Each structure stands twice: as structure tokens, then as C-alpha cells.
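Just one chain is shown here, as C-alpha cells, and it is the form predicted on its own.
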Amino acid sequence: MERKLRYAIIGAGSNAEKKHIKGYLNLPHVEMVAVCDVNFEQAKRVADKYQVSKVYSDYKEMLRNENLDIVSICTPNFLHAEISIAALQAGVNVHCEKPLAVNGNEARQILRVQEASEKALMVGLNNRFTNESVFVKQYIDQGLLGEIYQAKAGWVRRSGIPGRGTWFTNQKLSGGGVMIDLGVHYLDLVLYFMNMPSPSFIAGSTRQTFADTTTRNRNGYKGNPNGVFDVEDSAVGLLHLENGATVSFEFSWASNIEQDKFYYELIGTKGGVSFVNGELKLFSEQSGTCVDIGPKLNPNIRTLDEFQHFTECIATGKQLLAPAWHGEYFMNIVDAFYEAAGNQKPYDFNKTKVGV
């Protein structure tokens, strides 16, 4: 009988339980052997819940002791680089939650170590694995949109601050505010659909409008009224690509709007795609007439599983859907956006060739 893959998780918070642990426990060829969190009691609670015998508060000790095949990293952003590098150097394949790092420099460090280690690192970009995204990517790859020359992406919330004083609102721990937290979902997704095109310039602005309120928190996030809040709670921008296409985007944790909205729109020479609050639509022309198409995807059939995909890639060497260099690419764009917003003038990628 083939040996099961030995799996452990670092960071035992809600994302670990809701996504990674659940995902890997569904795979019969994976054995969860350890849980690690700096809060030992939290790690023990999660380990007991899922009948895992080994509990650690020190991830380095766990990497030394457990002969792991895969580790998930579900910690605050500022620890992603440190832990990813340590795990790769220990010969462990890494499934790191998004974003890959807090900036492009850290992401490049991870990428160099990953390439030298010959181990796999996949960024946890879960929106690439939804049925809608798999369908849209196939639709685009079949040439049915033609040349995509314009895209839009956004996630705006009416009340969605993840709690003042949590690591999300502390720049040293998160790397940034809503641009990193929500932008990594849908800005990343449209760039992925467009095959990670080389950026030309980026412009935009950030605002911190709701830092002093306690009434616009996301449900379940209380925070500390006296805690650090030194990141943006809204970000808008325009990314121009070397192929001539443009991507406009908007993200907010809190806004005076009618309702929350997450979306992307792709406009091509042969057709278009709209995805708004979970509803997918296609636009095209047939027999000389504009037509709207509403795909009916079967929600009971999962067309691509993030965790199964990673283990298959480890076993076969198949190309990852969200490799480390994609994480670096995105963080380079985020770095450039923050510089453009801070200087109040566009950032020219061609002067540095960052991300190209």
C-alpha cells in the first residue's frame, strides 16, 4: 500500500479549520499528523477536534520532528515568508495562504528558495478553483472572448472592517489594508484569466476613512478601539498592461453604498464575461444579434479541488494552478500601487521592469 502524505498545519485559526484542514482531511491519501500555533491551547483545541496527536507551538520544532510532506501556512501575512522559507529548506512542500508575502521583495526571496529546493509551493488562491472560474478560464482559453482589452474587478463592503487592532489593520503584520486583503481575490483573478500579462504602469489612490468607528466592523470581528489602524480601508486604481489592455479596480472594507458587491468583468473582441455576487453571465453576438448567456453550472459537482490538485502536482510534477511566481507577480503590482498612491502619480514598471 502506498504511503500516505504526512500533512501538518501552521496557524490554527478560522481559515485553517474552514478551508485547509477540511480540504486535506477529505483526501484519503493524506494523513494529518500535527497542528502548530503560537497559542498552544488553540492548537490543542483544533488537534483534539480532528483527533490529531501532535501539537506544537514552535513550527521549527515541528519541521525537525515530523518528516512532513506538506504543510499549510495559515498565519498572519508577515510570517508567510519566514515560515515558507523554513519549510522549503526542510524539504517540505508548502501550501501558503494568500498573499504569498507582505511585499515583492519577500516574495522574491521565497521564490528563490523554492526554486533551489525543488519542492512545490502553491499560493492559496481559492477563487481560481471555483466552478465558475474553471469554466471562465476554459472559455477564454478556447478563444471565445477573443482578445481581452478591458477588465474590471472589485470587492466593496458596506460594513466589513476586520476589527481595529487585529493584524489586518496593522501594516507591519499585514503589509497593507484592503488592497492586499480583498484585492488578492479579484484583481488576482482577472490577471490570471488574462494569463498574467506584463504591467506597464499603475495609478490609484487609497483612503483611510473609517478607522475611528466601531460600527462598521465585519460580522464577528470586534477588534480593539485603541488598537493600531495604519492601513487603507479603500483603494481604487487603474492598471495599464504592455499589451494595451487595462484593468480598473476598487476595494473597500467600508463604504456608504447600498450593498456589498464582489465582481469582475472581462471585455473581449468576441465576447464578454460578468461575475457579480456569484452570478455568472456571458455576452456575445450570434447570427447578427447580441445575446446574453447564463451558464448553469452544477453546484453538486466540484470540477477542480484545490487540495487534490496540489497533491497531484506534487506526485506527478504537473504544473501548479497558483505557483509561487504568481504570488510574486501580484505582490510586485501591489508594491507599485502603494508607491503610486503614496506619490500621487503613476508608477512606471518599464523603469524598473519589476514584475515583468
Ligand SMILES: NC(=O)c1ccc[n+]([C@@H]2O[C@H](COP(=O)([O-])OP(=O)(O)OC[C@H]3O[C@@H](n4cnc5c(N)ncnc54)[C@H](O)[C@@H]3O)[C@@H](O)[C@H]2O)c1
Contents of the next structure:
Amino acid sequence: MERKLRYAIIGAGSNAEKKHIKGYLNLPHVEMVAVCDVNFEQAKRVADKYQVSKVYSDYKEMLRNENLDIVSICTPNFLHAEISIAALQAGVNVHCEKPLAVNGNEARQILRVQEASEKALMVGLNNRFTNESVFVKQYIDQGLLGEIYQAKAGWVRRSGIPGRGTWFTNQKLSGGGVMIDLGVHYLDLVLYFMNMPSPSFIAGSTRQTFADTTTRNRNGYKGNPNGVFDVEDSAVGLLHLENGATVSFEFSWASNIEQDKFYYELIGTKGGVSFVNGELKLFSEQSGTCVDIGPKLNPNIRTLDEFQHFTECIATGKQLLAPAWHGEYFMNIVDAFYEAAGNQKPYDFNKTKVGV
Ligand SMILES: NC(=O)c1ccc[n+]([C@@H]2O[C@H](COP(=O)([O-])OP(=O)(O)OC[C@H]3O[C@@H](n4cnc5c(N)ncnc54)[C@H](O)[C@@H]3O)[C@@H](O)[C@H]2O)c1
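Next, report the structure of the form predicted together with this ligand; the form predicted on its own has already been given.
What follows is the whole complex; the chain from before opens it.
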């Protein structure tokens, strides 16, 4: 019988429990052997809940002792680079939560180490693994949208600040505000659908409007009214791509709108796709008339599982759906966006290309 993959978690907080532990415990060929959190009590609580005997507060000690095959990194963003690099150098495959790092520079450092190692790193971009995303990607790859020349992406909340004074609202710990938190999901998704095209220039704006209010927190997130809040709570922008297409985007943790909305739209020469609050629609032309198509995906069948996919790629060398270089590509766009917003003028990606 083949041995099970030895798995551990680093950062046993909310996302670790809701997503990674649940995902890996579903796989019969994986055993969770250790839990690490800088807060030992938290690590112990989670370890006890899932009957895991090894508990650590120091990830380096865990990497030295446990002969691991996979770690999930679910710490605040500023630790993603340091821990990913240490794990790869210790010979462990890494499933790192999004964003890959707090900026392009750190993401590049991770990428260099990953490429020099024989290990895999996958970014936890779970929205790429939904049934809708898998279907849309296939639909696009079959050429059914033609050339996608315009895309829109957004996630806007009425009251969804993850708590003043948590690591989310602290630039040093998070790398940024809503752009890093929610933008990573939906802007990433449309760029992934468009096959990670080269960016040409980006314009954008960030705002901090609700930092001093206590009434616009996300359900379940408390925070500390005296804590740090030095990031944006809304971000809007327009990205031009070298192929001539554009992507407009808007993200907000809080805003005076009727209701929360997460969405993307892809508009192509042969067809279009809209995904709004979970509902997918396709637009096309048949027999000389415009038609709307409402795919009925079976929610009881999971087409692609993020965790199964990662273990399969590790075993077979198959291409990852969310490899390290995609995380680095995206962080370069985030850096450029923040620079454009800070300078209040568009950022030209050609300036940063060697020889231009
Ligand atoms: N993919 C998604 O949909 C999704 C959703 C939520 C969060 N996330 C990402 O997951 C990560 C964690 O977010 P969260 O909401 O779980 O945060 P959280 O604050 O609930 O958990 C973070 C945990 O990391 C621990 N930690 C801090 N420093 C550590 C260290 N040096 N070593 C070990 N543990 C350490 C903290 O004690 C805490 O328990 C973030 O990168 C976030 O962007 C992704």
C-alpha cells in the first residue's frame, strides 16, 4: 500500500479551518500530521478538534521535525513569502493562500526559489475551481466567445470591513486593503479566463471612507476601534492589455449601495458571459438572432477539487491550475495599480520592460 501524504497547516485561523483542513481531510491519501500557529493555544484547539497529535508554535521547528509532503500556508499575507520559501527549501510542497505575497518583489523571490526547487507551489485561488469557472474556462478554450475584448470584475459590499485593527486593515501585515483581499479573487479570475495576457497600462483610484465607523464590519468580524486602519476600503481601476482588450474593476469592503455583489462579465466577438452573485449566463447569436443561455450545472457534482488537483499534480507533474508564476503576474499588476492610484496617473508597464 502506498504511504499517505504527510500534511500540516501553518496558520490555524479562520480560513485554515473553513477551507484547507476540510479540503485535505476529504482526501483518503492524505493524513494531517501537525498543526502550527504562532498562537499555541489556537494550534492546540484546532489539533485537538481534528485529532492531530503534533502541535507547534514555530513553523521552522515543524518543517525540521515532521518530514512533510504538503503544507498549507494560511497566515496573514506578510508571512507568505518567508514561510513559502522556508518550506520549499525544506523540500515541502506549498499550498499558499492568496495573495501569493504582499508585492511583486516578494512574489518574484518565491517564484525563483520554487523554480530552483523540485517542489510545487499552488496559490489558493479557489474561485478558479468552482463548477462555473471550470465550465467558463472550457467554453472559452473551445473558442465560443471569440476574442474577448472587454471584461469587468467586481466585488462590492455594503458592510463588509474585516474589522478595524485586524491584520487585514494593517498595510504592513496585509500589503493592502480591499484590492489585495477581494480584488485578488475576481480580477485574477477574469485575467485567468483571458489566459494571463500581458498588461499595457493601468489607471486607478483608491479611497478610505469607512475607517472610523464601527457599523460597517463584516458579519462576525469585530476588530478594535483603536487599531490600525491604513489601507483602502474601496478600489476602482481600468487595466489595458497589450492585445487591445480592457478590464474595468471595482472592489469595496463598504459602500452605500443597495446590496452586495460579486461578479464578472466577459465580452467577446462571438459571445459573452456574465456571472453575478453566483448566477451564470451566456450570450450568443444563433440562426441570426441573439440568444441567452442559462447553463444548469449540477451542484451535487464537483467538477474539480482544489485539494485533489494539487496532490494529483504533485504525484504526476501535471500542470497546476494556479501555479506560482500566476501569483507573481497578479502581484505585479497590484503593485502597478497602487502606484497609479498613489500618483493619480496611469502606470505604463512598458517602462519596466528591459530594453524599452
Ligand atoms: N481563499 C479565500 O477565499 C480566503 C478567505 C479568507 C482568507 N484567505 C487568506 O488566508 C490567509 C489567512 O486568513 P484568515 O482569515 O484565516 O486569517 P486569521 O487571522 O483568521 O488566521 C491567521 C492565523 O495565522 C496565525 N499566525 C500569525 N503569524 C503566524 C506565524 N508566524 N506562524 C504560524 N501562524 C501564524 C494567527 O495566529 C492566526 O491564527 C490570508 O492570506 C487570507 O488572505 C483566503
